[in-house]
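Quick heads-up: it's one chain on its own, the form predicted alone, in structure tokens.
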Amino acid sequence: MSQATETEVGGEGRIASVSGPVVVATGLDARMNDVVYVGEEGLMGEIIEIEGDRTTVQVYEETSAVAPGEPVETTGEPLSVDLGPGMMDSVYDGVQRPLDVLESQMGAFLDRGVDAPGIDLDREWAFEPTVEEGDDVGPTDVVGVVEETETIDHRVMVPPGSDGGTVETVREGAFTVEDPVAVLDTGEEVTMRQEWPVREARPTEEKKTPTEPLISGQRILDGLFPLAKGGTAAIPGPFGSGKTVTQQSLAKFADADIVVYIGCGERGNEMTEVIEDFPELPDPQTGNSLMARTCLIANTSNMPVAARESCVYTGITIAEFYRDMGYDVALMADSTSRWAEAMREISSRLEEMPGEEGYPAYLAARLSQFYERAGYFENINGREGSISAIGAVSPPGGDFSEPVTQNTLRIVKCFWALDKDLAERRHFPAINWDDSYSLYRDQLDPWFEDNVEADWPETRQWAIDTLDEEGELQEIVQLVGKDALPDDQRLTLDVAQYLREAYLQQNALHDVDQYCPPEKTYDILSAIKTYNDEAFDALDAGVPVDEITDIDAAPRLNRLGTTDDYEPEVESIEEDVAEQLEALY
């Protein structure tokens, strides 16, 4: 009875048992998903199960030396993130502790139990109001603007849970994130800082069908398997096939306003490369530092497993905050397999009934909850914004039949399958064009027709058909050899080779070829199709196939990707191809 009384007053219980990141406490008066502080060191954790007087907590830090009998204290609040100016150009861990701030305080190795606000509470920001006294405002309406970085204007909004009202006073000047910048007639004070529980989606007015592509600068993606702004995509592939490089290329060059990059359980050297490279890279859209529109969440494989489980929620909540401002956000999760493995480990410690390959039975539901928070939305304030979620999947041994890949496949509408054989042949990006698909093609075709070329869909379909035919012919070639094929089929193989080498391959380390705009993507494909049409005309006129494939204009197609001023070169190649082939008959 005395312990119950103490719990009701102080919200404190005692540790009964410890099993890795899972701690069981007794005598704790708390609710599901509340944040608690565990042990004498005050390690942060989250309540994941309540059964009678026993409360199960997943701890976000290493629990060695934590012993039964130590205190557990609840905050009475769910795991939330600080939202406000200062998140761009920041590096967080899985529970939004600013790693750069903590490093400056204690060095490269963080002490257990340390914490810091997600945004700087003491820094002053120059606030410029966009409303006047007497204006009516509602939830998520913008009341002013702060220059967060040289690239991003941070739009200060009324909190989503507000009842709204009439602006009674509004101030202009330099303020901290906790200073009121506006006061409503209801007495509510609007500040630049908001808090939001990470497992709860921020409210919107309507989820719309996306009709604009997220231009990635990768020819195989934009040309054959496009992703919509507000769409969902998965990049599955075995070790060494290029998942991380592909996601980093997307983060660098995708035409999103904001990038949220989540390193979920990846190797430390890969995250180090991202953290070191991004500040040095110029943003292709603005010329400023790429970090000026990027938020990094680093939760590497040696960090506590429980924090890995929460890092994707932290990332998607930050993305939703900028979406509410009307920005297009690209969210990269590398990789969701490590997230699923964290769920599997915690589930096994809770002694839950395992599902396929030991993953929890709710794996599909958790993946769905994550990807469903992406989309193209009309927000409550009338602004439109989007979140494009791109998740890497790391199936063991490249087996796409394993549970994480299969459950992801059922949810996403864009599937970019990486192929180990292509990677071993040094074909990058190693995306298998036979296994990959995009369900956004039809709804994005009108945009490409209006903004690139009217025959974009027909030219793309020709390329797909040619690659499909090549795949069928290669099976015959392995049996009887290329020379046994009819001339038209040998010519098809030659054209398909140019598609693979000049169009589908792309050098991520080349200053020019690392990014290919849609216009160049179309022109390269159109030039290959011109060679195809002219070559088959020559074949029909009786020219031997060996003479057709031996002209010196066609190999110049392979250098188009690395050509900066490509338009004159495309025109020159097309003219030379026609001239050289017509001279043969």
Given for the second form:
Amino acid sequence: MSQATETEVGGEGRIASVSGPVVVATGLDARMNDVVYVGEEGLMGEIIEIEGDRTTVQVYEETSAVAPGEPVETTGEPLSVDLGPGMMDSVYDGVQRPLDVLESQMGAFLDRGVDAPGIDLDREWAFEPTVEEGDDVGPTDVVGVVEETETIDHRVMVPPGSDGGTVETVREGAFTVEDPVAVLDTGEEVTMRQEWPVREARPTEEKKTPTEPLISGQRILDGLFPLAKGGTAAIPGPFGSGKTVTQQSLAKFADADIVVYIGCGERGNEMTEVIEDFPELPDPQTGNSLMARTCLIANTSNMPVAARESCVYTGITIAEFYRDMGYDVALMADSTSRWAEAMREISSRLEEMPGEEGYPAYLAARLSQFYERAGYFENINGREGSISAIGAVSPPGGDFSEPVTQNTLRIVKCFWALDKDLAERRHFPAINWDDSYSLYRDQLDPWFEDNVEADWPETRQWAIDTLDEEGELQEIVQLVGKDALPDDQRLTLDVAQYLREAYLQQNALHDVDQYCPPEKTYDILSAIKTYNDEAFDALDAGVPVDEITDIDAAPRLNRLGTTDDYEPEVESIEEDVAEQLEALY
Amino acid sequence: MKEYQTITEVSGPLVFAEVDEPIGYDEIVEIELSGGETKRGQVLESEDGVVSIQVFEGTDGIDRNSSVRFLGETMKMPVTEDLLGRVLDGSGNPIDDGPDIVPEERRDIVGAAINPFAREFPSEFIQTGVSGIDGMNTLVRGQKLPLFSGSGLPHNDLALQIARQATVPEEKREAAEASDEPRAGEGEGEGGETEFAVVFAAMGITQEEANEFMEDFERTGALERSVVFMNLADDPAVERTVTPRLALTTAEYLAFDEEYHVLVILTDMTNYCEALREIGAAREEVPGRRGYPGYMYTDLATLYERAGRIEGQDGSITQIPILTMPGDDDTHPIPDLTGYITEGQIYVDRDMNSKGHEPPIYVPPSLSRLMDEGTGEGLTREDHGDVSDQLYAAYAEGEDLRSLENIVGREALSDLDNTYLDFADRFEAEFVNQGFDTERSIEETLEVGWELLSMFPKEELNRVDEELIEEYYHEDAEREPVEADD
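Same protein, different form: I have the form predicted alone, so give me the form predicted together with the partner chain.
Zooming out: every chain and molecule, the one shown earlier first.
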């Protein structure tokens, strides 16, 4: 059940035992996954086990002082979210309670037993019909739009469960989310508000193969390890390696229509940073405020663990709703490890038989269910929409062999491995180019060839080969020193250094460098390749390697990332490099 | 209040008793022994008819005839501004022979989470006077920045140095937008610089270590503005699980009711986690990694996340938890989970210590996540970020070359490489090694940084903005003539 409905509460039991977030009730007639209210204070919880007369409930709030004998009431409905206009520009907790409303109700600290609907029930939205009386509509068909934010037109849809029918009346004007905006001949009233149980995927027609990249504005991602719209990616890394910075860069710059950002069990200050920054930052596509296309779900590490378990479902259900409207949605979950740990914590309180490292045996199943809700879809209403899911993983001790990383890798097709060594050298984003991969490369190449440059795949392959070669040479350098290498290998090291510093490194805090369009990504790489080709020509002509690497045009490559008007500078560097090198022979 | 003489089982720190009324989860329990002694505990699990109780002071002496009283409330901390200057035991009772504490209020020690929407992002620079922190891993108000240390390392000296020296420099404070009217320093505050109230929670440290802290607090007069909670090594382990919560409840009161800037030092978190494991084992829970309970991340988060700032409030809580990494291994669950919650970490390092550097901070793996927000023009100095990046990069290069030097020798390396090696040595000996009694302002720290960076030719400083190089570079520094193509 969602926060907005006042459902008849049926079936009352009483508490038999309390242990942390797990409460056992007896005498309760309820279904699995139904939402219940626990104790005198009415704390929200969800049924997670039924055994004989004993019903186990995970409670989304602190349970101090809750005692056996207190009542437990079921609502008879599963945990659901309210879907409708007003979700963009909102900040929710793990069960879709808006945090700004909670603050106004109970101050700076989160008290318990307070409910607030996920969308504002009183606000009126200007509804414009897109169907006429007499039109036939089916489930999820769009009947009209409201301007949700300056960026997003919210398409009002017939609920997926509807049988459809002929539009009898449809009204233009200002309505609340509960007012009917259209009435079908079946008597069904269509409102802007829908409810959907979070653990169930919204229906679609067909999942398709994604062929368009989700441009992230990060050179190493777009250039070497691209993600498709509708794709799945994992960012694992030890603490301090920059998972959150990477996730936030993606949330800021990814060319999705909608961003759902889930802060799952992470730091309070980090969420505050997002809450403070996003409204100030412009969306690179539209120039409007970033929040106008963003929905934040903030369930920090010290907020109740059961709500952490549910927050990823809340997030993906909201994402699916916008996908149904035909939007490309990017969903970031930071971090899925905290979600897995919440499962582990609940499971251990249930005294379930543990699987690997104490995680429940159903860990892999839950992870794959979650990631499978992402994809490029043809919706029931015929529109196409996508959800790209990007999950951060926080492996204990940075050890990628642990269960959450391994189970995630079996599902996702893009792997961006963060590396502590790189982070310690302040090489950011600290994504390791040897360990990372993207299985979308081949299916996205045609797009890059058509929209950026025809030799995009070849240039990329050259960069990968050079970096590979550098990796091997570095091992030798560690033993004998750089000066003992032959000239051509020393030159390769020099080129690879530009690849690392001018291309792979990107300053997330620099106004210009933080977002790099794919054309610029290509140009920087191709400038480095020009230097490489010219330099090897010079070497073949007998110029000593020290003289080649000493030319003063090449270091200018390093400042390309931070150059706003890069095109003339790329040209000028390429010319100067050629000129200076040719002067040597 | 009912008294029960119904204890059915005593196991480790846990006592099970039968009851005939509902008992709230987390409620406080008093157990009176046959000898008249009273112990306190907390309800860990409450079922119809049976409760399990975790006893703070250890279960020895408890028998079937001991009587159990349920106080009908969860654990509370009496809070008042008068706590400043007091020394309390790990359960919050005064042990300094001072007057009785008259509380303003009694607060639940399980603090509520701060609504992320109500937080204010920390951005006020705290000058600790320690170059390794200020220059490279800047601390800001409302941050939680742990010291990752090992047994036998001088982390306490570093913590004390920070507690002693921490200030927010005047002009920086005026520049910082968020601080309208910070509290003027009490006592001997220099030039109106802000002073901190210190809340110090000791968990399972030895009497000797405790004396070291107390003597320093008394010597410097810091005790007057401190609240000290002492759970020593021979105090009951279970009590350690409440000590930090009492301390943080006190800190929250001082910060958000009395508008103090509170620095909370928690030492040693390793002992706290051992206590958690002990309770978990006694309850026969399914263990997570290395036998620590699966909920340790959540549990630690409920402590660390109580640091921060709240929008519209003057006070703040800054946390410096100290933990000793078993076997100096930072992948051990305690430092690992801590690192995932805190906003960075400072490594206190054995090698640096054996080289005699004070404080022995090892910079490369250390990190302050909030540094970028608290540094730069108007906050510290315009060149701070670039200098720190360049120092990091140069030191990393120097460290790489050290391993090469071990194989091929110094002579086989180029002049530039040799400069990097010299730089790495001087960075440790001059920048990091400042002594536990030296206080450096941020300007002094950056000056030392520039002195070291000026060992390199200007072209080598590729992380520093050219204008800044012009302004701060020491033209007259001693430099080996470096030619790339000799």
